[in-house]
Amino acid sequence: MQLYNQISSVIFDALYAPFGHDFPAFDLLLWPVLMGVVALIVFKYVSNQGAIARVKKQIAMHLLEIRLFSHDIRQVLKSTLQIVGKNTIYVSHNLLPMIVMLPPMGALMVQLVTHYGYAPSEVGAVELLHLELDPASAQLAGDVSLKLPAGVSLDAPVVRTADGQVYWRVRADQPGDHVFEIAVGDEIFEKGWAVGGEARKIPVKRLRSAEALLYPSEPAIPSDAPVVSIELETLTRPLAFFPDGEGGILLWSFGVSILAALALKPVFGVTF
């Protein structure tokens, strides 16, 4: 997970943002359409294009025989099962290519959204930074100790519950790119703040789970640490003509990327 995560981030931050972050309309429109070119290759390439091909002619021929017999009841139950079958044959023809497809699309959109999803906090802004603890080390929250970077500050007491929720309230006085230090037992846990100044790419959250696939502007935690997550509140950065925030960003380039790939088809030969 970790690999991936930093595999990925490396080869997506030298190839986003070539004008700056300022300007998140090329990649949004590049980057969909490249997805949509690639998908056309893999399926070319990695699937049965001859078997699919034969398959949608046997459900089309079986549709016509609906319209055709429709006064035959047991002609029509007869090729809706005849259509299911074929339905099944066709999807296992297409589960190749887009398992083939996954991790790399998935990790093009996940970097899109980590670097146009979030902004950065405003100075004078207070948010809540959330460490949530593995319930088999809820004990440990008392134990638990902030380092605030320069340029932060408390704004409350530290709240820390029973079943290892701990809680600060901060408060950023100066931009930067800050960075906490969270002492857990003899373990140190860093998060990162981003705070004024341009747009960048912004630090969200610290998880132990799967979910870090979701995340790779930070490392994920170890998975034998006691902490599950460190959270904190961050901003949705609007886009204009784009749809903005993690659903907006991913539901666009998976939509133009479909739109990519089907106004291209005929170009690549490509049957799907």
The other form holds:
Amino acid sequence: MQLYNQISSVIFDALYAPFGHDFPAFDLLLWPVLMGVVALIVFKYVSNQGAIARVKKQIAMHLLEIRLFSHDIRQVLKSTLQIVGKNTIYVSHNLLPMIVMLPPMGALMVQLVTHYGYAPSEVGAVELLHLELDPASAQLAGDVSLKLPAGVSLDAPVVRTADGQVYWRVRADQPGDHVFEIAVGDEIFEKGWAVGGEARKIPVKRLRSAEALLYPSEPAIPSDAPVVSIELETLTRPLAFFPDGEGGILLWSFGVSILAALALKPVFGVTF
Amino acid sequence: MSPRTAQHPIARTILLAIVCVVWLLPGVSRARAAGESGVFIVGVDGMDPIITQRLMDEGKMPNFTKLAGEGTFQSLGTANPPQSPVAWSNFVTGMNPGGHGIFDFIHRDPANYHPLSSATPAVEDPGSGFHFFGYVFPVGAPEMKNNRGGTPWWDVLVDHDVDVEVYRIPGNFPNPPSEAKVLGGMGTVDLRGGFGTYTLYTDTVVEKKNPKGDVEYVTVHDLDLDGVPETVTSTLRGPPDTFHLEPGEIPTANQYLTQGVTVHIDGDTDTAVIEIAGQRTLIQQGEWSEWLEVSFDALPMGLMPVAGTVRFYAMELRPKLRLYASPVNLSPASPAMPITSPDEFVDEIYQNNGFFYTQGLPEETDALKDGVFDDDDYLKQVGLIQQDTHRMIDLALDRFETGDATFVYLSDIDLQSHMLWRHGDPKHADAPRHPAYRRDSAEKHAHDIENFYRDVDATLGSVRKRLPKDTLLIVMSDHGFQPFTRELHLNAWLRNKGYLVMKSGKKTGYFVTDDVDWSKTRAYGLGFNGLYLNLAGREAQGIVDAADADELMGQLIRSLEAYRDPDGGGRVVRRVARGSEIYTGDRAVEGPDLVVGYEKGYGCSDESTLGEVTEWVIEDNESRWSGNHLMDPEVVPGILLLNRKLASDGHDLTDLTATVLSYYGIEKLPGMIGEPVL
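The form predicted on its own done, now the form predicted together with its partner chain:
Every chain and every other molecule in the complex is listed next, the one we just looked at coming first.
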């Protein structure tokens, strides 16, 4: 998980934002289209194109049967069952290319969100920094301490809950890419906070679970750590001409790549 | 164009044609041209001319003084009765209540003598319900309508191509459709459909009987068994569970949608984290939280989320818990019902200002009246409203362009005069102490009302700095203020005088529980100033013949005006007016037969207003609701301050409506009774 995030970050940090993060349109248009093209190429060489074409024809044939023999209920039922069966075969032919495409596509979309989905907090903003301990380590809540970076102050006393959650209300006094140091027993965990300045890749949350794949801007929490998550409320970056936020960018990039693949399918001679 | 060209016959013809075309264009262009510098109106609810003049004389309101010197400052006639919904409706429509149909906060249903809110007309048929898997889907439910008749001035201006923005205008909920951008104020409901129900989470007994808010008695649990209780779980009530209610059914306490609330109190610090609907906020003792958006599911699987906003106030976290939750406001991010016209206007405000109080009267006066808040708690919450108000005025000024018409509203002085008058009469230096005066709090808060006046003065200063100099600037209030020291139980007085008869064996009771013998009752009071005859053919059990009505009204007027306070002998009622004499318009017949104008210091009790017949006729007003204006209009005029010299005085609210229209060169509509002051 951590290795995957590191690799994808190295690649996409180099590729994205060639003109800076103030021009999201370039990446949000280019990369989903390229992703669609790559998907077509992968489909062409990884999938069994002949088998896919064959099973599609068979499905079409059974659909025609239903239309022609709609008065014969037994034939309609038989054709319907055959369509279900052929569809299963069709999906199975698509599985391999989809599995091959999933890691790069996922990385590409998640990195787009990481680069363009969030805005830095404003100077003066007050946010909640939240650390969740593993239930088995909830008793460590009393031993959790926070070291504030310069430019950030504590706005209220800490709250430790009975179920192992720790909350700090922090205030951004100065702009910068601040890093909190949170000590849990002997271990130190870092958490970033982007405040002020230009649009950029923004740290959101650190997680121990597989969900960390969605937040590659900071390292995942090691699986044997007593901490489950460290989060800081992050602003959604408004994008003038594109859907914004995590869901908006994911849907946009997926939709554009599908449309690009459909449009370019004849050019690449791909069947799917 | 040279003189020579202009004299050419063809050129003259073309010129004439252009002039004709311009002249024949609909009044729109002319209206825009006539009022080309625009008008900006600051409506200050409850600002009193005597207090204002005193503070101006003392140099405490320099911006008012400066503007008065450049233009005009005078008192402004209010409505009869001088109640905010009535007075603002006068200003909005240019009519008196006989035209717009708003006669009081409370109207009565002649079919059953029950009190009704004046905001919406009585619902005769609530429709029926279609039952499906335990849910009730309403069929044929009537559309919620605003009861105010007439045409608002902003609709007339919009029809003449003037851009209008109106912020927090009282009495505009439910929002009538309009092309003007209008945000409703006083009268806009909370998510429960009422005027604001707070929630108090506490492990301490609340002394007030029947508090107006929800009191949730909770236990602070010690979940980690460290000997320090730290966790509270409870619920917050949202909107009525409509899909489990028959149409028209009034929800009981358990028929509201709820959201779970968890409070984690830190064992070492006076700080807590509150979790609700997936959101968290951290507050210290004595702090208010920011707004939290809360969604209530009216149907399963999130098919119909109803969004509201709430903020918490940690009054005390340890050793006792007193955690206050504001009434759940309609969320401006996705209001469950329209609070602006057009609907999108609220988005524009929200995008600029974020969450704000959408509840019409956001000052949490019920909490103060119930003793849940003390004065400091209350004033802290008022400070939050002031922040909202100032942000909204800034927004209005940002958006104001030459030629526009904009109205902004400030509620501070009205509500604070109601609630804080008991600490010291700001109007009468020699006034006796209010019955609700308490030395400990009075010393600290004696000048609070004055400070709110000064805040309005500062607001005026910032408005003037940003407005173009030639813009017509009007500062006006709907009424003034007086102390409220004695309350008359009008229905008890009517009973003692034999006009209202209780059923046998009863001396006290309520209209809604049918304790009154209507077959023997000739007159009854409902609303703060309304007095009705039990008229045959109009009231369901009316007994007074139309032929006897005039004589009966005469008796009531003489008797009420002659009534003297047994404690001190002062006059209680200054003037009783016949509805037929003071109201004009198609809806005059809906109003009360008599309007009771109380002497300063006196007013109708809340009990009598809602149709209760009490034992006592008159008593001290011990409530924190200690200033009032529901009296004779002559003792509570409002103010008029504008940056133009006026040749005359004696104007009233309806004259301002005519003034705004006339400023844009527009004739007033039929039924509008005012005259332009300019």
